[in-house]
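Shown here is one chain on its own, the form predicted on its own, set out as structure tokens.
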Amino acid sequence: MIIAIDGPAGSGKSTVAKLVARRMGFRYLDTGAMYRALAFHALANGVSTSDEDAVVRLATQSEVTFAHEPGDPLPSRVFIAAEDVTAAIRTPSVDDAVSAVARLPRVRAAMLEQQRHLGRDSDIVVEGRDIGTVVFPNAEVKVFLTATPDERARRRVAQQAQSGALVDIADVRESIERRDSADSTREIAPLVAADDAHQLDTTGLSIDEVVERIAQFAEGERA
């Protein structure tokens, strides 16, 4: 079974993901992480986000992976070309350049490739924002999260803060709300809600409320 989760930026789906996956003993397969470590990739290499060209060489020639602590369905690490990128890809400035790197047509091919390769077992969770619609079409679960900006800024301060960086909550808010706007509005793969998703607003839910839900879709799917 596949477990497919979309929404914006802030929405909780990567913690909603990989609590899931506890919950389920399911594999976590993160592909925001992936085109986070692309995007981090091009600006530690100098590479404008805005060349496709270049940003495709570096996504051929650079393959993304995980590292797993033994019997750990989730990810510990993340690499790039062997880098360990984990803490470097949840930085503001990847925040802001990831969306001009996942819009890049030729680059999703090539990342989609590397996503599908990676998650061609069964019993996986995955995230991201087209992974319903594109990525895992036939997922047998499909969800599509939402909060609202305040919600979902108040999130991401809160996740930076563990990392020891201080942010304004404003300047995230208004970061997401560009980050909605362009990856509502792209050509290719635009952040939209599958039509059999299950669509769930997790403002007001706890993470232990959002994580019963799912896991309820994909108990009923296998009933």
Ligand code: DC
Given for the second form:
Amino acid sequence: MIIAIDGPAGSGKSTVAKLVARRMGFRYLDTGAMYRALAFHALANGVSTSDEDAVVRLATQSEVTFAHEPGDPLPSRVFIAAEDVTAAIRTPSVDDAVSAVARLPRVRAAMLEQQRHLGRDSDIVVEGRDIGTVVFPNAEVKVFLTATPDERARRRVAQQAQSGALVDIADVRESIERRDSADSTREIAPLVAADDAHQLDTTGLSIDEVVERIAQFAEGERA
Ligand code: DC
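Now show me the form predicted together with the named molecule, since the one above was the form predicted on its own.
First the chain shown before, then all remaining chains and molecules of the complex.
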């Protein structure tokens, strides 16, 4: 079974997707981390994020891979070209560069192929922006998570505070809105809910409540 979880930045996708995967004993794939790793790699190599040929070259030469901590069934480390970029892909400079990379059609085609390969043959939770619409349109369970912009900014600030970063909530909200607008209006695979997705506004819900609802959708499919 494939559980596709899509939604904008800060909608709670990662937290929820990992917990659903743990609860169901499924694998987990974070497709945003793949675009982030490529954006970081482009910045680190002085490649312009609007130079499609050069970014595609990087994407085909430099594989994105995931690794598990000992004893943890879910992958938590991200590598590109064998470099551990787990922390490096969560910085404001990558936040600001990633949409430019993700809008390039041939970059998306390369990612799509890798994502379908990584998601083949087994039970998996896959999170992103176009999972239910493009990557796995036949996913048995599709969920589109939303939350108000203020709530999403608050969550991002809390997440970044955990790693010691002090950020201004107004800046975070502006960055989230810029990214949403770029991701929603691009020509290829824009951020949009699939017609058959369950739409869940998580603003007033606890994480456990969201996980519970998604697990119920999945159990309903299995029954
Ligand atoms: O989920 P995230 O914030 O880590 O994703 C980072 C960026 O990657 C996001 O701004 C848009 C892009 N993305 C995408 O275009 N398609 C996906 N399936 C996942 C992410």
